[in-house]
Amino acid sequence: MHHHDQPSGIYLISPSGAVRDPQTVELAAQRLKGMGFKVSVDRSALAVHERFAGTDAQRLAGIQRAIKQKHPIVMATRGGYGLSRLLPHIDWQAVADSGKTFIGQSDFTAFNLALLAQTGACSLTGPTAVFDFGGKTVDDLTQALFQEMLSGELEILSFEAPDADAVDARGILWGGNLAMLASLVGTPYLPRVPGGILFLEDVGEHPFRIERMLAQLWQAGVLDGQQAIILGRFTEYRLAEHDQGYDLASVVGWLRRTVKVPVVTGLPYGHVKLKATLPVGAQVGIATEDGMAHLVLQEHHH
């Protein structure tokens, strides 16, 4: 997509939670510059109002500026909570018409999915500035996958999936954070993706909560008719004594018995250091064989 002789630009916005340490954004900007990107930070990216990165009006204005400014990539500094409030106030057609590549994760799932639901436009889920580029170290593979996705060089993402069902299918890739997706059920911001390839992750959610959200999606008719359900990382939860062996594996077993859709595990994506950058709303392929899964992102090169 981008020519290597002209470094691409990234505009950093904070549409959700407040940035706790401004130095992490500065470090992220330096790291991204070191990768060859030009970087601009939105003027309210470091604003604070209660737990949010500024008032609703400030955060909406940041999205407006992101649409109008010159850089082709717009990245969220972090997730948290806050986009749910803004969804009815965002001009989704203007976001789509800008032609910009929006990228974020976690709370940003609401933005990814609302954009797809309202306009059919693609966006990316993957690194956020603070979590992935503003810490002590940067994961080399996360960085490489991010750069390859942006340059259109990432053709196939292969990952170990020892516990995957057999599948060979094509469809629209969609999903993200499970709690955010469940929160959109019944709203105009949940995409309808028949025959889709749905991917999910979450953090700090006990397995029973993960199952409850999956049950909601199943009973809302969201899971039926999907080509595959791809599970990323579900991390940072604590089991209780009364779980008595009920854990994430139990949830996956329940999902398989309940929803007759192939389940693929092991996607490198979630609230973890190593994460792929994935296109929400793009046509992809998914195939499994011999304990491996292959997510086909580009059928051919231009």
The other form holds:
2 protein chains.
Amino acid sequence: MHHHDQPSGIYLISPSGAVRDPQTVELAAQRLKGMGFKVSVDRSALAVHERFAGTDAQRLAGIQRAIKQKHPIVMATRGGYGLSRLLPHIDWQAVADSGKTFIGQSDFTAFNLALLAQTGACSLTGPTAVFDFGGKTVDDLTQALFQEMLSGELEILSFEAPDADAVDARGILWGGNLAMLASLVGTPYLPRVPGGILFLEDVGEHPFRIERMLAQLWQAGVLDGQQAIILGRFTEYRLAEHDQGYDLASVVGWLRRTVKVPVVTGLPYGHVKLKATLPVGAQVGIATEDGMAHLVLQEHHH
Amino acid sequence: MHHHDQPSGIYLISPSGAVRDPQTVELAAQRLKGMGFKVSVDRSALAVHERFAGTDAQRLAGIQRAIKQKHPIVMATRGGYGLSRLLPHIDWQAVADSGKTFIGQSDFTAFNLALLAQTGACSLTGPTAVFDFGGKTVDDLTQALFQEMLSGELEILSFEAPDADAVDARGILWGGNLAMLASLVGTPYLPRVPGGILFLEDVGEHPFRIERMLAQLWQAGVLDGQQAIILGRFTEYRLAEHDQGYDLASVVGWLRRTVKVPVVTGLPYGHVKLKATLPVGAQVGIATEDGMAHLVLQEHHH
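Switch from the form predicted alone, shown above, to the form predicted together with a further copy of the same chain and output its structure.
In what comes next, the whole complex appears, and the chain from above leads the way.
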């Protein structure tokens, strides 16, 4: 984490899917400059190979350059698919030793979690350049939360959680995209976080698939001993007539009956415009009270 | 496995998704009777709870009744979603000790693999009542392969495999639906099959998701030491413009470059009408020659 009084520089890389419209990266760079950041775009950030932002070698080279360049923040242009292939080929210790603050989302969950698993180092999840800063509009709160997290000013993230279980706990915050997390189970890239605080989101996954992934985490022992499971947004799925009333609420009910871990709902995080910037691998606190949840982040800088 | 000269009895259960049209089960029962089987339908086979064929308790009771009834074969009416929830609650030793031959597909892969993992017992994958015997037509070859497998007459399954790597090996056959298999990684329900022969199929999964699941198996060590990976049908996915040429062939190419295991294509198995009935957990042989693959099954009865 960095705590400069002056905003610092951001280096944009594309470790996952190809950028479809280069102008979105240009617009994102302008917007980030408007916030006071210096911005550099990696030379292969706009590369295209099949559905990927360049070949595996190109995307790995982009990560290597990101480690060595001068800006303290490294942001993914977008998610998609592509990091899974790269995980065994990334020098995680070099990533950790760089001291850079890496940020991304969705497919980037593999990066966040592998870095934590392999080195214990912290990184961020939140905005990506194209989705959050490269479109027609920018969500003001998303931008504010991003800037406050980077400057170390964000101490508590409070959000409405009317359906939350009672909890008051401290632990390591970890998680991200559920499908990516589930895809790491059994591999050396899933961190073991005893007493952790696990947050999850997903997009385009039917509730039965969300439940199947949660069942895997449950049966693999990943949920054992977690202090809380915080649910972000699960969006863009379609229920069918034969679901006969089975929906996301059914899944949350099943989770509560099955796993003895408090569930907190309402986290502003997911494949949506309004999203918090969250530290993956940092010590945090979580407490619920009067229909609100409070994620205490002030301990993230250590 | 059973080797009666006379066809024996089949007991139909619904451990997964709800049967949508009861007439399909009635028609399947008639067709199976027409093949010479006696057929009984479990009393909760047509139950409906949300998207499931009854509550978890109802579906578990159906499995318990299947163990205790008289017919030697137990067939799932259909797949869907539902076994994942039940895995920790099934008495696997009782299933193995029953000596029954269980058969199903898709979601039923969880049953096949958990039984193998927990007890070493063999079961079958292939036709389900509704999909294969409850529709307008029945595939003659699917029916013949089903009957020959049950009677122990099927010694070698030969199929066109023009893109197969050279292989001549013997080992335990295991696998089924890739998404279900991947969902078991890290849990006590994924068997460890050193020197195994792994077969896979899937439906409605984009190639990038197929690859992500294979990457998980690779990085989790599941593919290490396998003697062959046999690919069945991967169907009903839709490529997008931004895939830019990335397709199922790209995935197979990536798999071959990444994992040092011979890949055999063309297995008639998947969410398609023409499918073999295969033993999960039995010793088999696999050999390729002149664009053909030969799966030697005669050792399946032991």
